[in-house]
Each structure stands twice: as C-alpha cells, then as structure tokens.
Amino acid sequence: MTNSRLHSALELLGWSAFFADQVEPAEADLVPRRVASVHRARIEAMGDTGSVRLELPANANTADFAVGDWVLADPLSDMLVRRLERKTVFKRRPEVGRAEQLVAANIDTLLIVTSCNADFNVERLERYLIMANQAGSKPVIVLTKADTADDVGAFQAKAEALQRDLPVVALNGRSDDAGSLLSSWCGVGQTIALVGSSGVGKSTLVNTLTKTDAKQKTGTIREHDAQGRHTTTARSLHAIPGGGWVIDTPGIRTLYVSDITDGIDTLFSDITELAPHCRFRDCTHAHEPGCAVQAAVKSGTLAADRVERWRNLVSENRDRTPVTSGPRGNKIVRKKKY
C-alpha cells in the first residue's frame, strides 16, 4: 500500500493514519475496503477501484459491521479478513433485547436533524447529543424547513442552549444553499451521518448534498404532529461532490439512553462543573444542604427543568445499562424491566 495513487484514492474515502497504523506487516498483501451498505446476508464496500461485494467468512455476522467501517480483504477473492478498530461509532440499544445495534462508524460529524415545526423536541435532541458525545463524533444540529417557520431564531436559540459551543444550522433542505451551509463538515475524506426522526427531511438533505440521479426516497408528514413516514430503510454511504461522504439512516422513533460513560456529562457540562462545589461528594442535587447546583437554580443561572432532565437521563442510563460479571463479562447479574 505504498503506491501514491492508492493512497490518494483511499484518503478520498476517509482512510487515515489511524487505520493505516493498524495494518500488520503480515497483512501487507490485503487491501482496505470501506463498508458502504450492510444487508442481512451481504456487505457492499468501496475501495480504490470502486464498489465490490465482499465475500464473507462462514462464521461472519453482518450485524457486527456498520456502514463506515474499514475492513481488510483479499484482493483476489474480495474475502473479508478482519475489521479495523473504529475511530468513532454510533450505536443504540433497542427497546427489545439486550444487544446494541450499530448505526454507523468512523463518523467525523453527526448531523442531528430536526425541523422547525412540531417535531422540534428538546428531550429528543438531548438524547441524540448524548449519543453523539459518546460516539466521539462532533455534533451539529440542523434545523430543516426553516423556510416555513415564522420564527426560526426561536428554534435556533433553544437548540444552541442545549450544549456549550454547539453549532446549529437552519436551512431549507431543498435549497442549493444547504450544501454551502454544511460545507465546513463535508471536506475531502470527511464523513457525516444524518440522524433524526422520520419526516424531518434527512433524505431530502442527502439528495441535495449528493447531487446525484440515484435519489433517496422522500415522504410526507402528518400535519397535526409533524410525524413522518419511514422513507429510508437501510443505512448507506453516499459521495458528496467535493470529497465528503454522507450516511443516511432510518428514522429512529424512540432513542433510549444506556451504556453511557461521559456523554451525559458533556451535554450537561454546566451541572458537571458545579458538582465538585457541593458540600457532599455523593450529592444528588435534589435536596441536600450546600448543593451548588440547587444554589444555581435558586439564583436563576441554571434552569430547574434542565436539572430535572439531567436527573431523569442519569437514572435511565443506570437502569437500562446491563450489568455483567463472570470471567468474560458475559453473565447478566441484574436485569431491569423496561
């Protein structure tokens, strides 16, 4: 993999030193491939020569792979040999079952898409931000259908207040200006992923960004609650003119918080930074004397409902995160009823 043309082609796909350093000397004859789509029984990938269908080993499970993954494959047979360690990974735990579901991998920026209508929901946006923080990707909130809103500024102000230094972009997903407004995160080799509920305009935005004939299906929304129909049924990687890549994802109706280590602390950094000033180290910020968080609420510098949302999310994460034990960490010792 010393050929300059090969390096250039792979870098356009998002290849970097982070992945190259994982290739062992004994794997020098293997070629990198980036997963473009994952189906029940097959995986499509992209490499320096274009798109290929990977041959899977007998024991391979496609659920173990995510769009955006980098893998090593045999150049003659296209047999998948192994997956490289991920730089970032966005995943969720569904309502049924204990296994986590992979959404996308090696994402530089996670665009959290919502619209300037009844779909805008602070609690839902906070959950997406927590998952973005946990994944290691930079979150950006994208407010779609800005051309239909009477007061876009109000939506933007509410979104900006959710997390410190959070970029918020308001746009019309069908407008040519959408690409330029998001260009900072769509440079050569950069990967963005779009997440959000159905009907907020994710597929429309993908169509605008990619400017290709192979359009993503778009759907309509119900007027009374702004809820949309599912139009994207599978995750896939699409090229953006100029060098970037975008991953569209199916709408997520319910996003549960679990398996979070520091994503909540990042979102609620105002509360996290006050906690060390509380009188008690194990302060719950609810009723204890000398609580710095409650003092901030009383002074008006911290909203009481924000503290309540923080408390609910911390509790949900604790209750929904499976606790394991045993020599391989594979024995469930506490099972919560969801």
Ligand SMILES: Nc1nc2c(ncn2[C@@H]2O[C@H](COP(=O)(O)OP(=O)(O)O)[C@@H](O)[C@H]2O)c(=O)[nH]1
Second form
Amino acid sequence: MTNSRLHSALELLGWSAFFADQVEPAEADLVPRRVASVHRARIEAMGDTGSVRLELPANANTADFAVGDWVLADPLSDMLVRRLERKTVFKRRPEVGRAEQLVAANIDTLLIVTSCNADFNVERLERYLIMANQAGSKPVIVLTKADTADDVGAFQAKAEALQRDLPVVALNGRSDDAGSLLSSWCGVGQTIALVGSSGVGKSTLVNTLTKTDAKQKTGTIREHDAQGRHTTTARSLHAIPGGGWVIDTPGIRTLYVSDITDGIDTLFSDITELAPHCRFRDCTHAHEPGCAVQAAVKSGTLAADRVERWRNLVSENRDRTPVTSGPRGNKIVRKKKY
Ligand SMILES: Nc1nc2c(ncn2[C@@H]2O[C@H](COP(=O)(O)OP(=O)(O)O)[C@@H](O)[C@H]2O)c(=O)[nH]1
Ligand SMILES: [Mg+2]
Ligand SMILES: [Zn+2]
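Form predicted alone already given; the form predicted together with this ligand follows:
All chains and molecules follow, beginning with the one already shown.
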C-alpha cells in the first residue's frame, strides 16, 4: 500500500498530469476542485482545503457538470471558472429523442457487478461493457456471492470470455477480503463506480470498501471527506481507506445502447479484427462468400451466438443514435460546451 502522506491533497483526490496540463499560465491563481455532488441549484466540491460549495456563474447549468468532474475555481470566492476536459465520462440517453444526460466523470474503473447465480446474464454484461468501453473507463467484472456457488470457476470462465483481457474477480462482498481483492483498482487517487442489477450486492461492496479503519485514517482529505454531508444526494464521491474514491449508485439503469462510437468494437474485437480478412470490404458477415467471420464460426473458434449478439447491438445502436450526431459509420463528433 502506498503511504498517502507522500501524496499531495489534490493527488489524493485524483488530480494528475492529465488535468494539470490543461491549466493555462493565466489560470495560475485559480485552484482545482473536484465535483463531489451535483444538485439542481448547487455543486459541492472538494479541494486541498476540504469541501466547498461552489459559487456558480449566472449562466451556469448544473446539468452540464457530473460527479467526478475537475473544475477550476477562484480560491477567494469559490466561484467556478471552468471545467477541465474529462478523462472519461458516462452519459446516457434516457429515451430516443431526449438529450444525453451526464452520469459521472473521471471514473478510472467501472466495477460491473453480478452474482454467481441466476443474475449472471451475458447479454446484460455485454451492455455494461459497451458502456464502460465507450466512457473510457476500465471494466472489471465482479462476481459476488462466490460463497454461495458450487462452481465459481464456471461463472469466472464465462465472464472472462466476454472481452479480451477483461479482469474478473469472484468474491464475497460481505467479507473483508473483498477490499484486498479489489485493491489494485482502489489505489491513491483512483476512482471507481459500480453498476449492476438490484440485489447483486453493490451497496454491500461499497460498505465493505469504505469501511473506515482508524489506523488508515490519515491525511488531510480523510478528515473532511464527503461522508455524512451529502446523504441526500443520489450520487456522490466516497473515500476508500487507502486512497481511492467510489461513486455510489451511479444510476446507470438504461441498458439499451445508443451514441456508441467504438465501445462495441472494443467488446467484440475478436469479430471486428477478422473483418479485414473478408473478401468484400463492406462484408456484413451474414451471407457473403469469403467471409472470415463466418469461417471462424464454422471452424469453431468463434461462437455463432456471439456474432448474433454483436449484430443486434450494432443495429440497436444505429437505431437509437440520432443521425444528427454524425453520419452512419463515422465517428460522432462530440460538441464541447466548455
Ligand atoms: N452470501 C452473500 N450475500 C451477499 C453478498 N453480497 C451481497 N449479499 C447480500 O445480498 C443482498 C443484497 O445486497 P445489496 O448490497 O443490497 O445489493 P444491491 O441492490 O446491489 O445494492 C443483501 O442481503 C446482502 O447481504 C455476497 O457476496 N455473498
Ligand atoms: Mg443498493
Ligand atoms: Zn465477413
């Protein structure tokens, strides 16, 4: 474990070169603050001097900010000046025709939580994986209730087959071991969030991870973390003893895919990497002669149902993504607001 006293207060909050490099010389008198919770009319943030309520410019819309965002503020007035570019961002479009909503930002790792029981569902896990890939967060599958299952290895193998190099951790969320099994994603300044169906053990895991151990309660940030201050909000940052942060209930519920540029390709890289070997450049991998994907299915190296799910997800994304966002097949050019 890294000793948190060797890190600055901002580094403990997740500040890194990615954000520091964005600060212009003219902004040297401003201070970085990390958004801890977003409300309709106010934003709470954390910085090297603790929690503050940011003053908002008259034209600011709190809906443009997400838990986890880094902003620059005036240290005297706490006035928010601007948001820094995000390393990762989760958005969702609640319905076709509605605007995308921000869920959370700068999440390094998304823990996709399911249980070693009937909750385990490949289709649902694939949708969460697409979400994580698209956001730019590293996905990890967490298999809870390993203590209740006869064949944990079978669940583990199925989960590992979902995406190349996908870490899979099986655990008992109620046991203290859970924290050490997940510690490599909960280090100093690292931010995680959990998604998964109701009842899989997300709250249990958050409680286990954030359990305050008096011996580890060191450093300035720990003294005034957001615990107890933002109990009325749906989403907020909570400190993990040892250095990381967890965003509770990130509220990612909608499981259809939309507005995905490369999150599907990342999930199905085994399929998309075969495409250049097809005879036709515009091969749909459905019925064309000389199709490398169909050849892989025939030879048994690729599962037919996986190709089928890939096809369905690609078409669902096409149907649910507004054409105004970008021409079909091209990368969506995302508008920057700040
Ligand atoms: N045996 C066992 N029970 C668990 C585990 N994780 C959670 N539970 C239980 O599952 C139930 C639902 O957990 P909860 O954390 O509320 O799930 P959430 O809806 O995802 O937040 C509770 O009764 C927990 O005690 C686990 O790893 N093993
Ligand atoms: Mg819960
Ligand atoms: Zn093909």
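Between two forms, the rigid core is the largest collection of C-alphas that superpose within 1.5 Å. Numbering follows the first chain given and starts at 1. Remember, predicted model here, so these are calculated numbers, not experimental data.
Core-superposed comparison between the two forms, Asp78 Cα displacement 2 Å or beyond: Yes, shifts by 2 Å or more.
Displaced residue check between the two forms: Asp270, CA, 2 Å or over, core reference: Result for Asp270: no, shift under 2 Å.
Per-residue C-alpha change between the two forms, Asp29, threshold 2 Å, rigid core fit: Shift of 2 Å or more: yes.
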